[in-house]
Structures are given as C-alpha cells and as structure tokens.
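One chain comes next, on its own, written as structure tokens: the form predicted on its own.
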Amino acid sequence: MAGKINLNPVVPPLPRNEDKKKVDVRYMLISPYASAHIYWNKKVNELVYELEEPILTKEEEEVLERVESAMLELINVNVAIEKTLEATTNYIDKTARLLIDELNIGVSSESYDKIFYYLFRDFIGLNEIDPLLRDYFIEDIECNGIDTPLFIVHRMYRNLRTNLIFNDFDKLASFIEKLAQRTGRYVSYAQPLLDGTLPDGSRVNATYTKDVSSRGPTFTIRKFTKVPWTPTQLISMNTLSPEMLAYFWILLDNKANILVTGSTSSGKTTLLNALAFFIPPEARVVSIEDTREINLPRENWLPSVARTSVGVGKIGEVDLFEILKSSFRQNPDYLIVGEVRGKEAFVLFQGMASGHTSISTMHSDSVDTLIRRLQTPPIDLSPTLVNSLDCVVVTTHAVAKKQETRKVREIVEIVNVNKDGTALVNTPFKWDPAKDVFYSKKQSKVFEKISTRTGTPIEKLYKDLATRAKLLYELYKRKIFGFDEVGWIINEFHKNPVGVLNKFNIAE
C-alpha cells in the first residue's frame, strides 16, 4: 500500500480561459487519492477550488479515529519524520496494520487504502492542508479563523475560495501548534504570534489566540517554489520583455547595483531569483534572508538565513544586520539581500559604495517613495550613499486583458540624488497598461556609467543588449524553460558567446 501513494503526479498544462465561467479543470495532488477541482460555482457566482479526497463510510471513520488515537500513543512522529519519506510511509503502514490486527478490526483492502491515505496525511503531512501544500499551482494558503473557508492564491486563477473550513476552535489551535512544531518554533498564550519556515521552505505566519484575531487562530502559508521561475518563463508570462532581461544581464556582468521594489506579492523575489541567473558563473555569491526564498542555479553560493530569538529576551537571535556585517568578511563578488527594512540598509549601501555588487528587494510602490524611505528614519541614509544605487525595478500587480498578472512596471536609473533628497532619474523601460506592451528608449545613464568606468564603447553595450535579447527570445520561442537548461545556456554564453549564438542561429 505504502508504495501506492504518489506525491509527484504529472503537473498538467492548465488552460487560461478569458471567461472564468468556462473554467472546469481537475488535476491530481496526491495520486491516486487527492485531487483539485477548479470550476465556476453558480451558487456563489465565482470560481472555486475544491479539494477532493476519499469519502469514508461511518464505519471507516470510526476505524480511522481508533487507529489514529492508538498511533498517537505509540509513535514518536518527530523521529519518524526525520527519516526518508519512504521509510516513514512504510513505518506508518506497518504500525497501522499491526494496530488493526491487535484491535481485531475487520477492514477490507479497499477501506484500508482510504484509511491509510488519511493516516499518511495527518501523521507525515500537515492534515487537511497537506494536499494544498503539494499543489504546484498554489502560491499562498490563507485561513482567516474558524467557520470561514480557506482561500488560496493560484498561479493561473489567482484568489479562490476552497471547500476547506475549520469549524472547531481547539482543532485549529492544535493545528497552529503543529505548524509551530514543524517550523521549530513555539507558540503559546504568552507568545501568540508565529513566524517561521516549514522544512520545504514555505513561510508560515500565524496567530494562536482569540484575543489577537477575533475569529480565533489564523494562518497564512506562502509556498516556497523549489524550482524558481527562469528568465524565459517570465517572458512567456509577459512579466517583462527580453530587452529588459538583456539589460539586467549587462548590468550584472558589469557589477551594477539593483533594487527591486513593489507591493506585497508583486513578484519581487521571483524577479530577484530570475536576475540571479545572469551572475557570472565563477563569481562568489552570498545571499542573506529572513526566511529562505532565494534559490540560485550555481555552486559558489553561500546562503544565510537570519535566526529569530526563542522565548523572551532575544536569546539566540541573529538578525539581518549582524549577518550582513559579517558577510562582507566572506568576500562576496555579489551580495543578495532578500528584503531590506531597517538598519541593515545602511550596511548594504555602505557595501555598495565600497564596491560590493548588491541586489535586494524593498517594499515600496514607486521610486519617489523608495528614495524618501531610504532617507528617513529608521533607515536614514545620506544622499551620497543612495547614489551608489544604479537602478530601481518597480514590480506591480496588474490586470491586463482581464487577467491578473505581475508586471515589471518600469526600470528607473538613479542618475543623482541631491542634498535636499530629490532625485534625478532616467527611465529606459516602461510598461504601458493600456496596450500591455513594454517600451524602451535608446538612452541608458547606467550604460554611460559602465562605458566611462570600463572603457567599453557605448555602441557595443547597445549591440550586446540587442544580441542577448534575441538569444533570450529565441530560448522562449523554443520553449526552453527548465531551470538547469536555462542556467547552463547562460553560463555557457559567459564562456563562449559565439558558440552559443551560432547554436541558436543568431547573428551578432
């Protein structure tokens, strides 16, 4: 039986319907037991996400309950979880069969299969939401308390209500305790807020008690994409143009400093991961984050994650500020900081000023707001330090052709920040929401800077931009989207550009 569960069913290509009322798709999450059904529900007049799991008879429910409570006393789940998935699955299987024999319960093999699925889900997985966590298309899972449906954010169909509801306060509270346990954190009435990372890298934010959130315990899980989006996938989603990516490629080759900014879940980290493909393969990269989201296609990479304190008194805390200070001793060629919020920005910008190439993200919906944020408390940077930033990329949520999408709204070059805090900027790339097209102008101040610093003629930089844009567009046309494949081609281009261009029939 244990061998029957398949946690990696084929990810289907989902249709993008202009008319949501015509959407009706089903795909497997945990094969052959749990699947997702997305369809237009006439009763609520919206697109909904239904989790379909085996239906148990009353007798099967009773057996499951008896076996689960007996197993809770018998097994140490933590010990079980640390082994391989296969070993743990077999362990649960053996223990369940043993208990069914001992309790003298008669169960048909068909019933046992269904019961085993629930045992697997509740002991190894994360109970009701385990299938959702395994859904490739889900980005966020949101629970707003008891007696209200869970919502998800789907890559294709965006915000959808689900058929999952926690009706019991204690059950939801114990689920939050389980989340805390899996993230290696601790929640209690004294410490009701949970912020942590699940073993698969997903971020969890939860509240434990009623006095913090009125509908009882809540949680939000931002799923970690094990395989990040590649630059060519972003072209296929029309998030940005091949010219924009080629521009970033030249900037990173020439050690420019880039800050990606935008509102919550506008695609900042997704873009950051895609930009990292363009870092030269031999360079040493150090990344620093609060919660693990960055995943790079390279070997010479040192990832670090800040550690929050356990209990009261900030014991054992290692914050971004500390890690960032020590990271400069690790001699990085490129420094990637997941998100800048406070005093660590000062260290980051000093690093930029002293020649450490940096890429980072920050919450802000425009360049003006960003520059103001950098110059006012708690960050409080001087205009000279802000000047070490070369360009700001503004990402945004947008509705284009009736589809919710993420876009790079504009790329803004910082030409000069004056003493009074105002900034002179240049915008080489811009997205036009009315026509859903990207515009570029043939004047880049950063290219002028690079030309002055390296002696490369500016015409050559523009020619390189055109060639690389053609290459990226060609990869997109040939549907070359794989993480390893795209990474390999870009790295190969660093070593042998002519060979790669010839391979794809691109004239220089």
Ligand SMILES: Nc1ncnc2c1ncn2[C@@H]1O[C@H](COP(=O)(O)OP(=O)(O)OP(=O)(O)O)[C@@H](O)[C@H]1O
Given for the second form:
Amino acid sequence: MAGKINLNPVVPPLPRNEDKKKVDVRYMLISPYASAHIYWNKKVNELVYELEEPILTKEEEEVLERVESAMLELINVNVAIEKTLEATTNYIDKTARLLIDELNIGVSSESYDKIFYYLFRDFIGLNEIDPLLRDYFIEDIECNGIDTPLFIVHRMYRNLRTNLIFNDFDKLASFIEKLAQRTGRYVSYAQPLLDGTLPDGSRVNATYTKDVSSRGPTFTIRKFTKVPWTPTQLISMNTLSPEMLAYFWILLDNKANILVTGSTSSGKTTLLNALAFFIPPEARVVSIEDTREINLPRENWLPSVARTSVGVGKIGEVDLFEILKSSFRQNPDYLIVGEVRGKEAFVLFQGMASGHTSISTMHSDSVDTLIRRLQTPPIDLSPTLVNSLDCVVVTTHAVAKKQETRKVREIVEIVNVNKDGTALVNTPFKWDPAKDVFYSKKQSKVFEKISTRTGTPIEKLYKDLATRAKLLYELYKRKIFGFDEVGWIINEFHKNPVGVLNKFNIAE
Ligand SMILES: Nc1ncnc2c1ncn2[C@@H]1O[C@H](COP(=O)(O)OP(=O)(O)OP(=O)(O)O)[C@@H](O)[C@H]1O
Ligand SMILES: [Mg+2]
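Rather than the form predicted on its own that you just supplied, could I have the structure of the form predicted together with this ligand?
Now the complete complex, all chains and molecules, led by this one.
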C-alpha cells in the first residue's frame, strides 16, 4: 500500500482491569499513524478514549490544505471509491505527489507520509471517524450534535467519551452527507432521516437538520457484529441431536479438549461458536481468530484477532502464533482458537497439556487425516501432545431432503495415541446418511476419564446427559433460539440447575 499505511495492525489482548482508574492502554488502529489511547482521565473522573493522530506543523497543514483543495477539483470521489481500495490509494498517492510537484512545494518524505495519512483518511475513509470504524473493540459510535464529544461503546470498557468533537455545524452536516453517500442513500432537509448500511455491514442512523437552535445533525453507527447460531438453532437444522449437544455440555463443564474438524465450509466455525455457549459462565475465556467470526454470550471474554494483511500468507501464521503465546500469559481457563493451521498448534497443544482447556477447529476430511497431519511437518507434534486432545468432532456437507445442510458426521474420542502415531479411538455418536438419524453408543471413554479424575460416579454423568438433552430439546420445541435468551438459560443452569429444570417442567 502507498505510504507506510497498514490498515490491519494486530489487535492486542486488552487487560480487563477491575479498577478502572488503573486502565491505561494504547493500540494501533491505522499503523503507524493512528492509535487509540484509553485511560483514566483525572480531570473528568472517567475513562476516556483518545484518538491519537500525527501532529502536523503549520507548514505541513498548509500543504495538506492546498493539496486537498487542488485534489477536490481534480477527482470525483464517487468514482474513486468504487475502485479497489488499493487502486484508489495508489491513485491518491500519485495525484498528491504530482500536485506537490506542480505547486512547487518542497516536502520531506517524513512530512509527506503524515500528509498522505490525512489524504487517505479524508478521501478514502470517513474522516476522523475512520480510525474508530477500524477499531475492532468499538461496537457503537455516537454523535449527539455539535460542541459535544462523540461517545463510543467499547467491547472491553463500555461507554467512553472520546476526544473527537464537531464544532462546526456545516462540517457535521457535510459529514452526514458523506455517510449518506457511502450507504448509497440520500439525505436532504426534506428527507432528514438516514437509515442505511455502510459497505462493511455497519448500520448508520442519522438526522440531518438545519434547525440551528438544536445541537444540529446527529448520527449513530452500530458496527457490524456477527450474531452466531445457538445450540437450539443447530437442533432445528438437524445438524446434531440434543443428546450430542448435551454430551459436549458435560465435556466442557469438565474441562475436556475438543477439536472440530471437517472440510471447507462444512460448518466448523458455526459449531465451535455454538459449543462455546456451554463454557461455564465464571470461566475466563480468551478467543483467537484470523477474522472476526466468534461471538459469545458472556462477560468474561477476551477476544483477539490476528489481523492478516491480504495476500501476505505466512505473516498471518506468525501473528496467530505470537498472539497464542501471549494469550497464555492472560491465564485463560478456556481458549478458543478459530482455526489451527500451522506452528501455533504446538503452543495450543502444550497449553492443553498443562491444563488450559481448549476448543478449536482445523481443516481436514477425517479423524485419521487429522491425527496424521498433527504429527507431520509443519505441525509435527509428539504422540503424547496429541493425546491431550479428548474429542474430535467431524462436520460435513450433506444434502438431506433436497436441502443443502451441515451435519455432525461423528464424534470421536481419542482414547490413546500410540508411540507409532496411530490412535485408539471410540465413537460414541455417529450420523447415518441413509436414514438421516444420529446413533449413539452410550459408552463414552471421556466420561470414564472425567469420572476417574473428578470422582463423579459415571452413572451421574449419564443421567446429567439425559437431563440436559431433555432441556435442550424442550428449548428447541418452545422455539427458544435467540442468542441472549439461550445464552442466559445455559448460564443460569450452571448456577441454579433445579430452578431452570422446574421452569421448563423437566423431571430429572
Ligand atoms: N449447521 C448448519 N446448518 C446449515 N448451514 C450451516 C450450518 N453451519 C454452517 N452453515 C453454513 O455454512 C457456511 C459455512 O459455515 P462455517 O463458516 O461455520 O464453516 P467452516 O467449516 O468454519 O468454513 P471454513 O472452512 O471457511 O472455515 C455458512 O455460510 C453457514 O451459514
Ligand atoms: Mg471456519
């Protein structure tokens, strides 16, 4: 990309301080020029979010202004943003250099980089809001008019005042016009309400007013966050049986390690997210992904994304590896890894071996292939490390009743990985494609392990399995599918199982 701009710096794991007064974090949004600084501001006695951008000298500011106005005359921004980001960026870069040449202004390369950042931000991006839109942690951005700071909702630190403020009525109004244009809509004083979607999926609501007695135009941007499918939704799609889900529930309650495998687009990530609903509510969870897909119904959760620049391949792998290493310093009870691909597998399996529970996905077409891939380069784990894995779930594409669906083909327990790398397995659940039914064997080696380790009688585990399967089936029958509702019931069950069972009329 032109200049030194990196739009995808690594998202750091942020500390969740109990004491807000101790918060003081800084992370890159558009590297190396724009960063977020969140800290306790003693003057206002609250946590604040400050956008930090390059400071321009008077001369640099003048150059920026001249180039900007010359450029405005030259280009049609509408046309410019329809091309690819890269092409547009290069175009801005070329044009800016040309103009600087023509206007005969001498600019050092350091100054030029800073100036280019602002050109990029204002021509391609959404002005000073642009770095905020690129902040992984921001859920909402809110502007209540002129002369009042913008507020954001931060995933980790919730409502924060920012240092961004529109002081000028016309500037804010033209920003709303820009938002409208980016959503492909039109606002005017006759049609002052904007309700649209930005290209990245974020929702925009805005009011466009010329009533000077009010605070002026307002806008809210609700950033795109994926709402994943819940366990009961997966039951409704017949992806797996309530009993299979109950089995995972018990495994996760008892700190078993689960890996979801399957071919491309077989529903691994979707299942992974649904399984994460069963992680005990009080546990500390860290999730690691390349692209943001996972979303959990819980408070105690630290998401991190290893952002990879498109087309750079290997670098992404290193990022995931680094993040995984630093994640263990966060001391999670449960670790969710979006997709295991390379050498980060080693860190993950070591983590499992030392008592950190993990759930993850990995691409492969069968358990045999998976076990082999884990033990050959580039992953190259020892049989002992592979043994830390308790259970592998295989997902698959299937056409049932002429409908394209996803199925859990089998649940395979790793009983033991031999010295020669072969694995002794047990298969408690299996899908029969001919009849489209799930068979269960009622004998789980992982339950035996759990029973030995925790002292819970094995009969109790099977009884719990049956009860929880009944509960999940009942929720499905009552069409309780919502993310928050299902999340709440499952979390509540951890605290007050009898209460929840009574509520849904389920006998133990
Ligand atoms: N249980 C399911 N029933 C029906 N459709 C599903 C199910 N799970 C996932 N899908 C659909 O299949 C697609 C792929 O799902 P998902 O991203 O979970 O698969 P994946 O195996 O993780 O893919 P990838 O190989 O890209 O990581 C999605 O579009 C999703 O809507
Ligand atoms: Mg996936």
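Positions refer to the first chain, counted from 1. Values in this document were obtained by computation on a predicted structure and should not be read as measured data. For the two forms, the rigid core is made up of the largest set of C-alpha atoms that agree within 1.5 Å on superposition.
Core-aligned CA deviation for Asp200 between these two forms: 2 Å or greater. Comparing the forms between these two forms, the C-alpha position of Gly355 differs by less than 2 angstroms, with the core used for superposition. The rigid-core alignment places the CA of Phe151 2 Å or more apart between these two forms.
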